[in-house]
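Given next, in structure tokens, is a single chain: the form predicted on its own.
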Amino acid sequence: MQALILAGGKGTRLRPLTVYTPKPIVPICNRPFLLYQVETLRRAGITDITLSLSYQPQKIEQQLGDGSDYGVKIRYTVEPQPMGTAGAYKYAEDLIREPTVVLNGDILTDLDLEAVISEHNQHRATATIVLTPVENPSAYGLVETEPDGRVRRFLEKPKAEEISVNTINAGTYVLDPRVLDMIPIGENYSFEYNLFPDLLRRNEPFFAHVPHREAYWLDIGTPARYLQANHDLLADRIHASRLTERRGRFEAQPGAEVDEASVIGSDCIIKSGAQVINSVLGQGCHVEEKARIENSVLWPHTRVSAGAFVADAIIGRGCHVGRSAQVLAGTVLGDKSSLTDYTQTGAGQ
């Protein structure tokens, strides 16, 4: 069994955090976003993974390498113009010899792709979707199944008199390698819109799979998202990725508070008075005095001025926060930012 992910998005919806971080390699609690999809492969046993890439790929391979220090073996296909999930699943066709899962590179969970592959194996099936339950069904497609688990058909954001499940493509498959065969050379082609169709007009034994626990499941792909996504790693929300650990090797002045949730990274300071209140700080950070961090993300090298008021907010890399600034919920700022002293932003500012 291989696996194939597919990093090769702009991260639009994530900027300005995406302009000079590629979305597959922003950090969360600290690392670098796509260790949490290549941990859940290795879990189950999938070690020869290759990343399909597009937008700045030089930036995610010198991040990532050649996996050894993953306990993987990492390879990479650098897709020459946008071909849709499909057509970069079939792009990378001359690296794929096995059954092979394929990842969408902005998921954050912890399926038990072990029971998925089992599944999928017992259907003997061409494809297997996973599926997960979501609150508001008619924000998304939808995914009916036959009762022995065969795909039955697809609802794009159906009305409400439509609605008969509340089951949506997880972004994740197993896919059999004659699916390639299915998908013409060089064209942008979807999963989605042109080759889960074609498996249901061609009749093959195209099956989903819906956990049978309530797995994690989440689209980091806007900063909403993003930011819950480093809460629920915070408080354990996350079954199979759980923080070891929250601490790096940095300063705690005097009268600095520094709660047990938060994660804090090397070399950072935290200076007498200020206190980091569940949030996420990145290697070097500086944490000036009687300033308060809650419920927020700051990336490395970061300084947060006297005085000043983080709160639900993520911080870029490199930037400045002023003295007695108010960056309140709602706040992204890109890399290299910087706010004058006594600036209010967020909530409504």
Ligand code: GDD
Contents of the next structure:
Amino acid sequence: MQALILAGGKGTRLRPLTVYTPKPIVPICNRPFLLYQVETLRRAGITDITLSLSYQPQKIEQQLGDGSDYGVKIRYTVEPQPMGTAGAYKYAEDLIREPTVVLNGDILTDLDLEAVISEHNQHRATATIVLTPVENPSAYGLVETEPDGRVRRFLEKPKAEEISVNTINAGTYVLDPRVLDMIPIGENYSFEYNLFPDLLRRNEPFFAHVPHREAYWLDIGTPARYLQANHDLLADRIHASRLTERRGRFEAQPGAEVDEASVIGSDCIIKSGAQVINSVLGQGCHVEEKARIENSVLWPHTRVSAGAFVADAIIGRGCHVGRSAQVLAGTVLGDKSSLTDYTQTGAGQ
Ligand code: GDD
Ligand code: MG
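In place of the form predicted on its own, the structure of the form predicted together with the ligand is requested.
Next comes the full complex, this chain leading.
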């Protein structure tokens, strides 16, 4: 069994974070996101992984290389222009003509993939799709099933009046290579809008997998959910992805406070009277006297000046937060942003 990770989207909903960093490698607790997926695959014994790229592919290749640092073999396909989710799978055909696990490249999960694969084999399915429950399916692909587990209906981004169940497409599939023959060559083609409805029309064995134990599942593709992913990892809520090391080598001056939950990258400096609570600091961040950072994520080389207060915010790489600034919930600063002293952003503004 091989794997294909769909990692070519533009990450528009995560802007400005994705202007210089493609979504598949935004850091979650200081590790590029895709490494969590690579880990999930490796745990299931899948080490032959193809990454399907389109947006800023060199940055992703630079980060992950041939995969040998992570105990897997990574190959890449780069589409000349985005081919759509199924088009991307077709485009990788030469590398993956065998049963393949296909993952959306923005899903953080501790799903038991081996269970999915064995169910797929038992059913002799053409395709198996993993389901997860969500409160509001409108941003996802709604999936209705039959009592025997077959998919009855697939409806991408349903309107409010079309929502009949709370189970959605978790962005994880096992596909038999015959699926490749149903996708046109060189066209933009979508699993969600084209191929899944096709499978149903053709009455192919298309099954849903419902995880037995409650699996953690989150699409990290919006700022709120990106922040949530970091918090869930800080709080050890992701069964299979425990943080092994929360601290690099950093300097906390006397009177600085860093709580146990926080993840602090190497070369950070936290000055006297500053507080870092339930937050992630990337490498080389500076937190100056009496600044307070809580429930926030700072990317590397960002400076928070004296007396500033940062709460429930995401701050990109190489930013400067001026003295006594208030950076509050909902704030997302792109790389190299600079906030003048006393600036106020976020909640209440
Ligand atoms: N290579 C490549 N080429 N990858 C693509 C392309 C493309 O043209 N278009 C999208 N992708 C990748 C994205 O990078 C992302 O990892 C994944 O495919 C899904 O795209 P999103 O843009 O994140 O889709 P979504 O979140 O709105 O909806 C999808 O995911 C939901 C679960 O999070 C759908 O699959 C829904 O049905 C599903 O419920
Ligand atoms: Mg998504």
